[in-house]
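Okay, so here's just one chain, in structure tokens, the form predicted on its own.
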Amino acid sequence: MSLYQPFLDYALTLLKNRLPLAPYPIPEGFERKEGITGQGKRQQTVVTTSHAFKSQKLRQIRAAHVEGGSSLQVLNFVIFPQLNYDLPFFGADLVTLPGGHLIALDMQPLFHNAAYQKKYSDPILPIFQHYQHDLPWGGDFPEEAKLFFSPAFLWSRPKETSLLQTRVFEAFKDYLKAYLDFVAEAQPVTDEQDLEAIAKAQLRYIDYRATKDPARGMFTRLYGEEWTEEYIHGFLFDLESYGNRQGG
């Protein structure tokens, strides 16, 4: 049973139709990883696969897909813009655990000023509002995390699995299509101060996400601490190592 494979298939097909994609390097040992969870009759193989691409305006388009039976299904799909564009990040966390479903969709902002919100958040508020009834607010969120989300942050805990295949999938499609519309319109930034601000904002986001990655515990139990830390810092949130590979 793969709840989120259709989401991944849709995203990769749409991206390939909209953009000239090139492969993005996935470090050795991260493309596919298997582990075991549970004991006895509850023992379950868990498979994590990684996918990554890039394009002219997008530094890294990447997905981590975890499949471990009906009570462990995760798709973490994130798009990181090139550092000379002021585009937000696209982020989708689709999580099914024994306790239920957690859904997070957003275009995570680099900045929180009025001009940036008008450019990137206000246009997608109607999409957010369209899904609020069926996907209501999922409850408390860490105060420190609020800096990294937009007013159109769709955060929900759907009770029915059927909602994943219907309203959640539709919301995922709408957010991704709107994001690619922003990408199509985006113009490169040339001002040195603006470029410096973008780099700082991206690094702040990457550092926060890498430090607070909620999948760290799950991956550590499955694959060990060393693999997990290398996966988080060397692939999922790799901007610092990417900068080192580029020579700065």
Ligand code: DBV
Given for the second form:
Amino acid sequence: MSLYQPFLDYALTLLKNRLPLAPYPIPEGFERKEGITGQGKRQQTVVTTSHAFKSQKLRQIRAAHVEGGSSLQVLNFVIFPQLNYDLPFFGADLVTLPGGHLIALDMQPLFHNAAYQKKYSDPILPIFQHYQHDLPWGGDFPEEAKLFFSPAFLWSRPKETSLLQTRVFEAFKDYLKAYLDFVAEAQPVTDEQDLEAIAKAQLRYIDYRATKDPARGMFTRLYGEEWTEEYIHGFLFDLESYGNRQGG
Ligand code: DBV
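Would you mind generating the form predicted together with this ligand now that we have the form predicted on its own?
The complete assembly is shown below, putting the previous chain first.
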């Protein structure tokens, strides 16, 4: 049983319908990885698969999908725009652990100013408000992470698994569709100072996500430290190594 496969299928189909996509390289050994968790009768194979594309305006569209039975399911799906667009990041973290479900959905801002918020958060607020009742604020949230969220951050710990198939799936679709509308409208930035500010904001975000990746513990237990660090820095949050590959 895979809770989040329909989310991934929907996202990749929608993206392919709306954008000419090209493959984005997945480093060797990271397309699919298997590990074992638990002991004795509770042993469970955990498979992590990676998916990645790019488009003219989107530097990296990538998903990590973890499937380890009914109490370990994760879909982490992030879109990183090219550095000459002021687009926010699309971020989805859909997590099912023995302790329950947690979901995070947002268009994570590059900047926190009124103009940026008007352009990229205000249009999403009606969607956010539409789901807030069934998917209320999930509480306990790392203080320093607030810098990276928008006012439309949907963060919840749904109690009912059925909500994932209904409200969470609908919210995921609505956020992704709205994001692709932003992408369609986006115009390239050419001003040197603006470009510099975008690069700085992207690096700050990616640095934060790589440093604080909440999946680090899980991946290290499953697949070891070396694999995990290479996965985080070489694929999941790869802007620095990407820069190196481009010779800058
Ligand atoms: N989170 C990632 C990546 C994951 C992933 C790349 C590939 O950024 C999974 C996997 N998230 C993941 C797992 C857990 C969380 C938790 C396995 C559970 C960790 C545990 O309890 O052991 C949102 N995700 C969380 C938490 C937050 C987020 C706030 C709670 C943990 C904590 O308090 O630190 N992830 C965080 C976030 C985004 C995101 C803000 C943006 C949408 O993707």
